[in-house]
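A lone chain, given as structure tokens: the form predicted on its own.
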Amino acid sequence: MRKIKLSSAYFGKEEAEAVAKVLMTQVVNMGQEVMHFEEELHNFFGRSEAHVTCVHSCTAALQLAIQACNIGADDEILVPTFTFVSTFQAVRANGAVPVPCDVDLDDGFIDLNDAETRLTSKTKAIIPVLFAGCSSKIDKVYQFAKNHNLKVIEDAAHCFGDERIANRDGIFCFSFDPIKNISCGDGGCILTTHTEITERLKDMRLLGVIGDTERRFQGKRSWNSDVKELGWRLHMNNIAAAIGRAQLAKFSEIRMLRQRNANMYLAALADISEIQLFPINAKTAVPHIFPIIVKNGRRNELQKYLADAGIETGVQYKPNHLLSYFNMGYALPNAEKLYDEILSLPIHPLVTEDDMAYIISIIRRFF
């Protein structure tokens, strides 16, 4: 029986050679490899006025972005409950309170009507999560934030390569973990047009040591420096950056394969009445996951049917308000319904056209 994994990294000889090259330099901590990766990401994003700061995860990116926005103890941030727990943990790492909000059933995007009911005098920011690359409602978030004087920090972990990112003036946090659109093994970055925020980010990722980033990029060390605010050891290292650079160099191939697979699903599953598709635009977005909504209580049945055929699927994600640590004592019905019906299908670059045809045939046979 064939075995098709839900998720996979897309590594090859290019990444192995890049890592070996760094190891031979004997300089594996943060240095010029990270500097070059940041420069290449800057060029990739195509925004001359923006700045890139690489860190060791998207969780770290969110944590540092929140701190750089001067949000801390007892402040509140509106967060869609339907997201990976890292979004909530990043808020708590700053001493702030993540306020779970319901989501829209069609795309898992934060429900701004529900979010408005959660506003208090302590609310300082909103974190929209661009789930499955769905971002068509993002302009409404910025208008909502403007109306209520809130910061916007985008959790764009699912959105690397989305052409529409270049059109917004915000703070974007990306993930480079093993199964994202590009990977560093573990890694992430913050993209922002705010120079003063970037300057703080570059110090905070290195324990708050002022100017340490530039000295490391020059191959120097900080022996006589100062610290003026709380910092963390959240920087990216040269090994991770080398992997990321190799991945970025072949991103056009990764983009093509992910978009091909998404478009095959969109075309083949649209006529199945018991499936609802997410509004994924596979021409401008590069889908990290491909979720579907399975109606009539048949999600678990379909998941087992696919597993019996050697096809791994996933349920992303358990709403955070259902987790003991983040439970605020209220129900969020849309998110809970979505959790009962959602199913993610394999879409990563190692899924071949033949695999795709097989997955689609099994799904159609089930229905």
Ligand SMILES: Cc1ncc(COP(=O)(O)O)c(C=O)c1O
Given for the second form:
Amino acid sequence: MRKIKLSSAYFGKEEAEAVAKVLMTQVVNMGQEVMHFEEELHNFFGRSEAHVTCVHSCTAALQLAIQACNIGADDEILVPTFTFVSTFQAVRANGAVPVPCDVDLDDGFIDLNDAETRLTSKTKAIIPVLFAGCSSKIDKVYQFAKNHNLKVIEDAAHCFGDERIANRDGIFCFSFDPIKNISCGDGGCILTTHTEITERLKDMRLLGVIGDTERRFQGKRSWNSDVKELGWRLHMNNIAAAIGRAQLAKFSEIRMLRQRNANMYLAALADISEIQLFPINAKTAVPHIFPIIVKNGRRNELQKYLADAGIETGVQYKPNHLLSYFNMGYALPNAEKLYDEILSLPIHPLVTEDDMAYIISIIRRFF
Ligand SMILES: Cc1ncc(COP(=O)(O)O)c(C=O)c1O
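Okay, that was the form predicted on its own. Show me the form predicted in complex with this ligand next.
Zooming out: every chain and molecule, the one shown earlier first.
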């Protein structure tokens, strides 16, 4: 029987050769590979005024971005409950309180009406999560933030390669973890036009050692530097950057495959009345996941039917307010409904056209 995994990396000999090349230089810590990766990402994003800072993960990117916005102990940040636990932990890592907010049922995006009811004098920021790359309501978040004097930090873990990001003057945190649109093994980056934030990020990722980034890029050590604030060991290393560079070089192929798979689902599932599709724009976005909503309480039945046919699926995500550590004692009904009904289908680049036709035929047979 066929076995189709829900998610997978997309590595080949290019990545293997890139890693081997770095290993043979004996310089595997942060250095020139990271510098080149940051330059290449900068060119890729196509925004001359923006800066790229590579870090260990998207979780690290979020944690450092929050710190760079001067948000700390006892401050509150509005976060959609329907996200990976990283978003919540990054807030806690700063001593701040992640305030779970409900989400809209059509796209899992933060429900700003609910968010408004959770504002207090301690609220300092909002973190919209661009769930499944759906970002059509993002302008409303910036307006909301302006009205309430909040910082916006975008969790763009699902959005690498989305053309629409180029227009916003924000702080974007991307993930290059093993199954994202590009992978470094583990990795992430912050893209922002705010120069003063970038300057702090570059030191904060290296234990706060002032100017260490520049010296490492020149192959030098920092023997006599000052430290003026809390820093972490959250930089990216040369091995991870080399993998990322190889992935970026083949991103047009990755984009094409992910968009092809998303478009096949969008066309083939649209007429099934028991399925609700997310408003995924597979022309401008490069979908990282492909969730569907299964109506009439049949999600688990469909998931089992697909598993029996060798097709792995997932439930992304368990809302964070249902986790003991983040429970604030209130219900968030839309997120809880989504949690009962959502199902992620395989979409990664190793899912062939033939696999796609197979998955679609099994889903259609089920309904
Ligand atoms: C929405 C969201 N935010 C943050 C992350 C964390 O990314 P990373 O694994 O690079 O820390 C993920 C990873 O799956 C994610 O899906």
